[in-house]
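One chain follows as structure tokens, the form predicted on its own.
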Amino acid sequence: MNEEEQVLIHCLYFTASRFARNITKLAERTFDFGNLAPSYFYMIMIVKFHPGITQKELCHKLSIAPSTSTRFIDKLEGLKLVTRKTSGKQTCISLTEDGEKVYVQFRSSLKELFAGYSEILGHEFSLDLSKMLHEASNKLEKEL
């Protein structure tokens, strides 16, 4: 193995970015619900599990910046998938009926996504990799 290959293989930043691009392609094919990127569906899922969640809590759960959440919520509200209620400085988000329907489609598609990458990577490896990436992200977030 030459030096270039060693650097690329052992660089977590490069490898994780490469993996993210590939898994995103698979997710985009699986979550084909119009003009929403896969990330929006995870926000819908969090709102489903926590009706009336504050924007601050939503940012924490998704590990996103407030400006990103505002952009996402604006788009979802424009599509009539969520409602936003402001009380003082807090903004609370809930799903609409259409948002609930999209959530049901998303949950079904999540199963398809897992089946798709499990077929390629293997079932146990997929579970283990997801767990390791989750744990690594948690550690990095604590330190950064």
The other form holds:
There are 2 protein chains.
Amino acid sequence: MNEEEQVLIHCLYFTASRFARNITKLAERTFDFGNLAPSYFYMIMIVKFHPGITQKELCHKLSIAPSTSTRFIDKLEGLKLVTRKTSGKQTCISLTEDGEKVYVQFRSSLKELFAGYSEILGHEFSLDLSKMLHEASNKLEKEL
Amino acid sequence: MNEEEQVLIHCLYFTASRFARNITKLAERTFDFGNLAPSYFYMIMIVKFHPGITQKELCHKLSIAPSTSTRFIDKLEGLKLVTRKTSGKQTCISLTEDGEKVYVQFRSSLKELFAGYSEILGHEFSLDLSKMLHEASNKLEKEL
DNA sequence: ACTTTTAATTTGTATATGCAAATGAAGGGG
DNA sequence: CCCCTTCATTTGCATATACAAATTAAAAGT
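Provide the structure of the form predicted together with a further copy of the same chain, given the form predicted on its own shown above.
Full complex below, order starting with the chain above.
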């Protein structure tokens, strides 16, 4: 193995970005209803479990910038999947009935996605990798 | 741990995208010369080790779409860091002298980046995670 | 040698995403 | 009660990235 490969394999920024691109392709193929990118469904799920969550909390749970959350919510609101309710400085988000329906579909696609990559990567391996990424994100966020 | 957290922690798409966003922040802070996003430096490194590499090979090594490579190279060419040489259907890319200089800088920033996340995540952990991501990308690419 | 096919690159267009500046709303000090 | 600060959200702008269609150049079949 030459020097270049060593560097590429050992650089977390590089391997993580590359892997994210690859798994995004798989996810986009799996969530092929609704014309929404996969990330939107994760936002829907979080709102499902935290009705009336503030945008700020959403940003934190998804690790996205506030501006990104604004635009996501704009889009979801436009599709009548969530509702905004401003309360003072904050904005609280909840699911509409249509949003609930989309959530149900999402959950079944999610199983498909799990099955898809588990078959390719191995079930245990996928679980381990996912947990490590989760843990690493939390540590990084605490420091940055 | 509730159902939502379970799903979020176990979904590789979600944890991978989130982690990629977080580590990108760290990388952008570390590579603060040249006004280039981190990815460009990886392209430069690959060209450094494969002078005259074709665009197609670059795409494969970086896991990016051909159109993305075109635009990256446009930018690097504009900055006089690489040169294009079309040969038939293909285009071959090499570093200029300035490109070589940038590469040297990049290598030292890379050490900084490694040190930065190793301190937060642990040296062994970082290495393991990076290797797993590398391996997983390769498997995924083979299948998709 | 001409036409058809194939393969690499480019261009057009769309989107997720971020940062920095602007807005707007609460709350505290005088 | 007004000003100033603080903080959540939004808006303006920039960019990495992808897909699909267009281009271009080699290669293959006739």
